[in-house]
Structure formats: structure tokens, C-alpha cells
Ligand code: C2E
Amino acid sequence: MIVSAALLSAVAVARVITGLLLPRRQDRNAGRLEIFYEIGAFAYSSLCGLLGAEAIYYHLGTGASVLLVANAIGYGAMIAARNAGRPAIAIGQTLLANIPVIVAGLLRRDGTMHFLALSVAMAIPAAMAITLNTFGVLRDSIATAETSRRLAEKMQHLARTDVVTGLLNRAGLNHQLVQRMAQLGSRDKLALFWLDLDRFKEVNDTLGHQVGDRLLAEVASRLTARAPEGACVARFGGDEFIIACEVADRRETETLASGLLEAITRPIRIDDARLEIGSSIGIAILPDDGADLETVMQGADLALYHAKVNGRKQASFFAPSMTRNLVRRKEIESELRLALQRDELSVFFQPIIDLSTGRIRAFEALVRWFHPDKGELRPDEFIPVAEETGAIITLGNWITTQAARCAASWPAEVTVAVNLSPLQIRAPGAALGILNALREARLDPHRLELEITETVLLDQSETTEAFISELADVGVRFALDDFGTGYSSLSYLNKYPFSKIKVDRSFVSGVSAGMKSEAIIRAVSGMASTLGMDVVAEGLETVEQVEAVKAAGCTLGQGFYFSRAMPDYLATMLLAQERQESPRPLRA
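In the form predicted alone, present the structure of this sequence as a single chain.
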């Protein structure tokens, strides 16, 4: 008895010490801990049962016997629920604690002890049932919790993933960037590339959204393949992508940007369609361009805006001056919408001269903005802003209306030319707006000439073709503006009803003006003469330039040599004065 009690005490102390020390060890192993626990549990259960059996067998006093037997039976019953997570251990402990008591009770020649042994034996199956039922409940609860965890992880993944491309979405990008920021060292640099696809909307409009989605998926695949290992690649929304990665310096960033541009600009084939899509990239670097994530993202956004304004298909690094320019453009954007209501805008007219007679053949309508506080704003300041914000549609219609009203009072042989923005042409009801302007001004459609650039025709849009066809059918004339600066495709001259070609001023007064330019003008003029078109030379500033373009075959001229743009009343006075004077042909 004394030996068993001592062993029980020793095992209890050993289990307490093991439970306190083993979990704190750095090399702890779950399997090793479980083995230690099983040895201690079975040893303690066996000794509890042995002490209960010895108390019965050796006829100890009533109090001691009741204490030791109750301890054995109670431990066996208690452990059935406590260790139900490991049914084998729980059932083993129950049997080891109770079987010695049963055996000792049966060995006594006492009916009471026999009844005790029978009662304990009948309690063992009940304890085992408790163990197994509890284990089943625990197992189901754990399985349910695991299913819920996996479902939560899946929902979280879906919430942070773009469905079309499989990349991170905006929420996923923010989460990844916050984690990446926390891991950056004091000397580490994080480059943020903000990409915007060029002409993606046209793919959606002409080929459908399914092709557009497949295009986005292909771009995402190329970006992922080209991005450095470990980079965050996300679709920020629409046709915009963001890539964030650590870089060593600006040179490495430039190399990465060039690789990303090259990857996107390679032709993409989807079914039978061969798509060529470009991209603009804005780049900002942390901490060079900002100390926090929000500032760096704003910098990359500004740099992207700058890249798009400067002609697209290029990468632009953030510079502090971009912030000032943006503030300036935002001011212009907000004030431009009020300028029409405040009568701050005016239409000026620059004469287009017949080089053979010296008489005015037409006037080009040019918008001017006289701000009450900032003075006169140049068109190259506010026209790009109007195009980016969509205000060019309202502005263009207003210019056409004002120009038509003024031209209605001029001699019938004098026409008026109005520049059209690509955005204005593609706007719903564009042709109807121009027809309404002609109707209100009571101007013959033959006296209106609309100047459009090659960029309008590059897309070969059905909307553009319908616009030109509808107006040409009623007599409106069309001129191809800035000829020679783009593709200069002769197919445009054959396909569309142009009556005039305007040779860009760079061929006349630019740095490249010279013998080659004169040869080009001569070739264009010869072609135009064959097709029955007039050729206008823009940017004429000297008499030598006038004589040169006239000798090259140009029929009309425009520029400061003849006159600057003027208000409508001065244009009217100039026409009246010209009618009173005899024409003086220009020298050949």
C-alpha cells in the first residue's frame, strides 16, 4: 500500500512537471508530447485502480477503503469525458482504474463487495459510451469548424481576386501592399507601376465584352510572366493594372517598365481577330516619391496621366511638377464649364487666302478664352482638358453654332471652317447637332467645312463613317487637317469625300522645312489637283514661304503673313474692305 501510494504521488508530480516544462521547449514535438502524456495517464490510472483494489483486498478501515475505491471509480468515470478527444486513452484509463477494483471485489467472500464489483463492471460500458458520444460531438464540431474556416478562406480569396483575370483586385492589392510595406527595410525601395491599356474601349465596342475579357486575361498573363518573382500584380479596375515590386534603383525600374510595355504591345490573337493594344505606364517609387502608400499611389496615377497626355504608349516617372500641372488642369476643368455661361469664350476667325488672287476664300473658326482674372488662356491649355473631360462636345457644338451665325452674314462665296474633335464626332447625335446649327443660322451647308484629323479615321468606326456620310449628303464639306504628320494614308482620300487637304505647318515653317518638305508638298499638290481638291499651306509667316508653297502647287494659304485670327466684326469689315478694293494677285 505504501509503495503504491508513493508511486502514485511520484507519477502525479512527474506529470505536473512534464506538463509545465515540455510545452516550453523550442524543439517540442506533438508526437513526443502525446507519448509522455499516454505513459503518465496510464500509469496514474493503473495506480489509482491498484490502491482501490488493495484497500478492498486487505480489509482497510471503512474510511480509507471508501476514499481509495471512490477515487478509483470517480477517476475512471471523470476521465471518460475529459479525454474523449482521444478515445483510446480515455477508455484505457477507465479500464485500468476500474478493473483492479472489480477483481478485488470478486475475490472477497462478501456479497456487498460482489455487488460493488458488479456495479462497477456495469458502469464501464456507460463510461465508454460517454467517451465515444463526446468524441463524436467533438469530431463533428471540429469538422464543421474546419469547413467554416475553409469557406471563410475561400470567400476571402474571392473577395480579393479579380474574376476575369485571376489577379488581385483592388481590395487584394491594398491588403498585399500593406503587408509588403510592413516588411520593407529602411533602405528598400518599392516601385509602383500603374498601367492603362490604350484603345481597349474600342475592342469592347467593336468585338464585344467577351473578347474584351479574354484580352484582359491575356494581358494579365503577360504581365505576370514579365513581372519580377514575388511582385504584386493586380487589376485595379476596368483596363488598369498595378504592379508593385522591390527595386534596387531607377535604372532597374526603367528596365522593368520597358519589358512591361514590350509584353503588352506584342500582337494578341483572339479567335480570328489580331489585336494590337498599347499601354501607358505611370511610375512612382517609395520612399523617393512619398513616405506612405497613399502618396506613392497618387504619384503613379499622376505619372500615368502625364504619359497619356504626352501621346500614350510610353512610361513616365512621377515628378513634383506634375502635381502643380494637375492643380492647374483641375482649375481649368472646373472653370471651363462656367465659361460658356459667363460669355468668357469667343470665336475668332483667321482668313484662308486664295494664293492666285489674293482674296479671302474662307475663315477658320478658332476659340479664344478671355478669363476675367487670368487673362487670355491659350487653346493648348484648355482644349486638351476639354477633350479629357468630355466638355469638348458642348464646346465644339457651341463653336459650330457661333461660326455658322457669323458666316451667314458674309458673301455667299466665303466659307467657314470648323475643327472637330474625335470625341465630338463619336458623340450620339453629332451630325444632328451640326445640322441644327446650320438650320438656326440659315447657312447653306455647302458653306460649312469641317476639318478632321487622321486620328479620327484610324479606327475605321462605323459611327465616324455614318457621321461623314450623313453630312456630306446634304452638302457639308470636309477637309483633312494636319496632313503629313500621321499615317498620311492615301486610302482616306479615296474613301471619304474630302474637298481640301491642309498641309501641316511643320512642312512650311518647322525645323524640318526644306527641299524634302517642298518635294512632299509638290507631290501632295499634284495628287490633290488630279482629285479636284484644294491644298492649304498652314503656318505661312514670310513672303518667301508664300512664294515657295505657291510654286509647289498649293492653292490656298493661311498664317500670320496674311492675318492673325480676329473677332467676327473685324472679319466682316475685312470682307467689306476687300469687296471695295480691286484684287491684287500675289507674286509667283
Contents of the next structure:
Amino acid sequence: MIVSAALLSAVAVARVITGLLLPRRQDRNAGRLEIFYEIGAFAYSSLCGLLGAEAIYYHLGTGASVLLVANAIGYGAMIAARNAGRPAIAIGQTLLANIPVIVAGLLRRDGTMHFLALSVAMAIPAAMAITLNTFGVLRDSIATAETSRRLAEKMQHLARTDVVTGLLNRAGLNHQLVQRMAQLGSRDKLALFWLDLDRFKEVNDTLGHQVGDRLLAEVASRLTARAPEGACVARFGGDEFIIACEVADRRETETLASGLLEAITRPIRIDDARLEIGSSIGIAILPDDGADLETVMQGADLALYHAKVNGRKQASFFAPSMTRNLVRRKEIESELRLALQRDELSVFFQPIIDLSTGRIRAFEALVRWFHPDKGELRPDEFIPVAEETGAIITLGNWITTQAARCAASWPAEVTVAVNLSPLQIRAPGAALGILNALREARLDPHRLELEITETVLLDQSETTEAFISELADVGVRFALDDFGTGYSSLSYLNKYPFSKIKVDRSFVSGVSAGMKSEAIIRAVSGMASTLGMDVVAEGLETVEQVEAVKAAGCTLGQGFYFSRAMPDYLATMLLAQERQESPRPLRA
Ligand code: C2E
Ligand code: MG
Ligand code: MG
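Previous: the form predicted alone; requested now: the form predicted together with this ligand:
Expanding to the full complex; the earlier chain stays at the top.
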């Protein structure tokens, strides 16, 4: 018995020591550990049972017997629950702790002992039931936890993926970038390429969203194929994509950018359509352009804006001056609303000349902002800001009213042209704003011409169509501005009641040099004359250009060669002078 007790103590001490030491030995394989544990567990249970059995068999004192038997039976019951996670071990241990006691009880010729053996034997199935039930509960709750973990993982994956392209979405990109940042060494550079597809909206609007989605998916797969291995490629909403990857230096970044540009510029075929879509890219590098992610993202965004303004299909690196431009933009934004009240805005007028008679046929109203500190601001700088902030509605109505008032004092055959931004047309009550301006100035609607660009017509919205037909019905005329810069689709000329096509300056400046420009102007003029429309050549600066556009069939001309835009009183004076000197033409 002493031997058994000593063995039990030795096993107990050994198990405690190994229990304390083993968890630190991570390299041990789990299988060996388990066998080790099982041997210890079975040895300890057998020895517990053996001691209990010996106490009964050798008639040990009542106190010691009760203690040892209770220890064996108690251990057997306790372990049934404790090790229920591994039922084979738990049941094995219960049997090993109890069977020796039962056998010893049966071997004694004593009814009480037989009764004890019977009770212990009857407790075994109960202990086994506890093991199996607890095991069942444990198994079910582990399975449930596993299912909800898998579900959570799936939801998280979905929340971080863009459905159209399968790329990371905004949330996914943020998550990945934060992880990358944590792994970045102090000498590593992370380049962010922010891409925006040029003219994607036009494709989406003209060919439908399904084609738009397929185009995005194709762009996504081209970008993924072209991006370096391990790069994060994400769609950042709409037609914007972001690629983030580690780079060695600026040269490598440039090469990557031109590779990405090339990949997108290659024509894309979707069903029967052959789409040529370019992209602008803004690039910022961490840590050169900012120490944290937010700053670098802002830098790439600013650089992208710069690339777009500078003529698209190009990549721009972030430069600190861009932040200054942004500051200026913000200033313009906050000061624009006040500018009207402070009387800082004026409408100037640039004459549009009849190329056959040399007489003024119309004036184009061009807004000017004379800022007390910043000097003269060009409309190209503040009109986009007015569009973004919505101030264009008030500003546009004010311009139309001013222009109509001035025109009312001119001779009846001279018209006034006012530029409309797309947002102005889409605003509720847009036509009413124009009609009010006409009524207030008492100007005949025939003498007002609204210049709109092709982008306004691309979305083919009912609002635009209603706006045009409502005003055309009362006699207001329409001119297609900046023709030749966008899709240059001639189909609009048939569909809408245009009385003029204004061929863009970029075309005209090439007319004396390039045969192609001339041929195009000739074709447009031919078509316009059949439809009874005028063709205005914009941006005429030299006599050669005037001669060339005239020869190509343009009926009207506008540009610095004739006159720059001037204040209203000068326009009125010029008209008066022309009438006095009539029929002598202004120039040309
Ligand atoms: P736009 O409608 O094409 O106007 C013609 C622009 O070309 C004017 O610039 C005019 O000053 C300029 N220009 C005229 N002749 C010549 C020339 O011979 N050479 C050169 N280099 N330029 C010439 P501006 O006034 O800076 O206006 C720029 C653009 O801003 C306009 O282009 C128009 O799209 C927009 N804009 C101007 N005023 C308004 C306005 O009142 N409302 C709206 N919505 N947009 C306006
Ligand atoms: Mg115009
Ligand atoms: Mg124009």
C-alpha cells in the first residue's frame, strides 16, 4: 500500500511539473503531448482506484478506508465531467478509478462491502452519461461557434470586396493599407496611384450601366495584371481605382504609372462596341509626400485633380504647390457667395462677327471676377467651384439677367449669347429662371442664345429635353459650344434645335497648320449650312486663321483678332460706332 501511495504521489508531482513546463515548449508536437497526458491520466486514475481497493481488501482502519475509497470514487465522478471533452479518456479514467474498488468490495465476504461495490458499479453508467452529455453539449457549441466564425469571416470578406470588379473596396483598401503600414520598414516607400477613368460617365450614359459594369471589370483585370505582385488593387467607388505597392524610387514609380496608363488606353471590346477609354493618375509616395496614410491619400487625390485639369490621359506626381492651389480653391469657394453682394462680378461681352460682312452679329457674355486682393479671376477658375458648391444657380441667373438687360439696349438684330453650365440646366425651375430674366429685361426671346456643351446632352435626361423644348418654344435659341472637344457627335444637331455650332479654339488654332482640322471644319460647315445653322469659329487670333476658317465654310468668327471681351458700355459704344460708320466692317 505504501508503494501505491508513493507511486500516486510521484505521478501527481510529475504531472504538476510537466503541466507547468510543457506549455512553454511550443515546439513539441501535439500528438506526443497527448499520449504523455493520457499515460499520466490513466496512471493516476489506476493508482487512485488501487489505493481505494487496497484499503478495503487489507481491512485498513475505517477513517483511512473511507478517505481512500471516497478519493477513488470522487475522482472517478469528477473526472467524468472534467475530461468530457475527450470522452474516451474520461470514461477510461472513471473505469480505472472505480473498478478496483468494486473488485475489492466483491472479494470481501461482507454484505456491506458487496453493497458498496454494487453502488459504485451503479454509479459508473451515471458518470458515463455525464461524460457523454457534456461532450454533446460541448461539441454542439463548438460547431455553432465555428459556423458563426465562418459566417463572420464571409461577411467581412463581402464588406471589403467590390461586387462589380471583385477588387477590394474602400473599406478593404483601408484595412489592407493599415496592415501594410505596420509592416513597412523605415527605408521602405509605398506608392499610391489614384486612377480616374476619363469619360467613363459618357460610356455609362450612352451605352448603359451593364456595359459600364463590364468595362469596369475589364479595367480591373487589366490593372491587376499590370500591377506588381503583392500590390493592393482597389476600386474606390465610381470610376476610381487605387493601387498601392512598395517602390524603390520615383523612377520605378514613373515606369509603373506609364504601364498602368498603357494598359487602360488599349481599346476595350465589349460586344460590338470598341471603347477607347483613358485614365488620369495622381501619385503620392509615403513617406516622401506625407508621414501618414491620410496625408498621402490627400496628396494622390490632389495630384489626380491636377492630372485631369492638365488634359487627362496622364500621370501627375504630388507637389506641395498643389496644396496651395487647393487653399486658393477653398478661398474662392468661401468668397464666391460674397462676391455677388460686394459687386465684384461683372459680365463682359465679346463680339461674334459675321465673316462675310464684318459686322457684329452677337456678343457672348463672359463673366469676370475682379477680386480686391487676387486681381482678375478667370471663369475657368471659379465656375467649376461655383458648380461644385451649387452657387452656379444663383450666379447663372444673375449673369443671364445682366446680359439680357444689356442686350435690350442694343440694336434689334444683335443677339446675346450666354453660357449655361450643365448643373444650371438640371436644377429645378431652370427654364423659369431664364424666362424671368427675359421678362425683367424686356428682351425678345429670339435675341437670347444659350450656349451649351455636349456633356449636357450626353445623359439624355428628360429634364434637359424639357428645358430645351420649353425655351425653344418661346423662341430662345441654342448654340452647341466647344464642338470638337468631346465626342463631337453630329447626331445632336438633328435632335435639338441648334441655331449655331461653335467650333472649339483648339480646332481653329490647328486649321492653318493641319489639313485634318480643316477637313473636319469643312464637313461640319457643310452639314450646318444644309440644316440652316451658323458655324462659329472660336479663338481667331490671326488673319490667316480668319481666312482659313472662312474658306472652310464658317459663317461667323470670334476671337482676339476682332476683340477681347469688354465691359457693357464699350460693347454699346462699339455697336454705335459700327452703325455710324456703316456699312464699313469692323475688320477682316
Ligand atoms: P467659352 O464659352 O468657350 O468662351 C470662350 C473663351 O475663349 C473665353 O474665355 C474667351 O475669353 C476666350 N477667347 C475668346 N477669343 C479668344 C482668342 O482669340 N484666343 C484665346 N486664347 N482665347 C479666346 P473665358 O472668358 O476665360 O471663359 C472660359 C470659359 O468659361 C468659357 O468658354 C465658358 O465655358 C466658361 N464661362 C465663361 N463665362 C461663363 C458664364 O457666364 N457662365 C458659365 N456657365 N460659364 C462661363
Ligand atoms: Mg461659350
Ligand atoms: Mg467655347
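So that the term is clear: the rigid core is the largest set of C-alpha atoms that superpose within 1.5 Å between two forms. Numbering follows the first chain given and starts at 1. Small disclaimer: the values here were computed from a predicted structure and weren't measured.
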Going by which superposition fits each C-alpha better, are residue 255 and residue 355 assigned to one rigid part between the two forms?
no
Interdomain rotation angle between the two forms - two rigid parts, degrees
19
Residue 338: how large is its C-alpha shift between the two forms, with the rigid core as the superposition reference, in Å?
5.8
C-alpha positional change at residue 555 between the two forms - rigid core reference, Å:
8.9
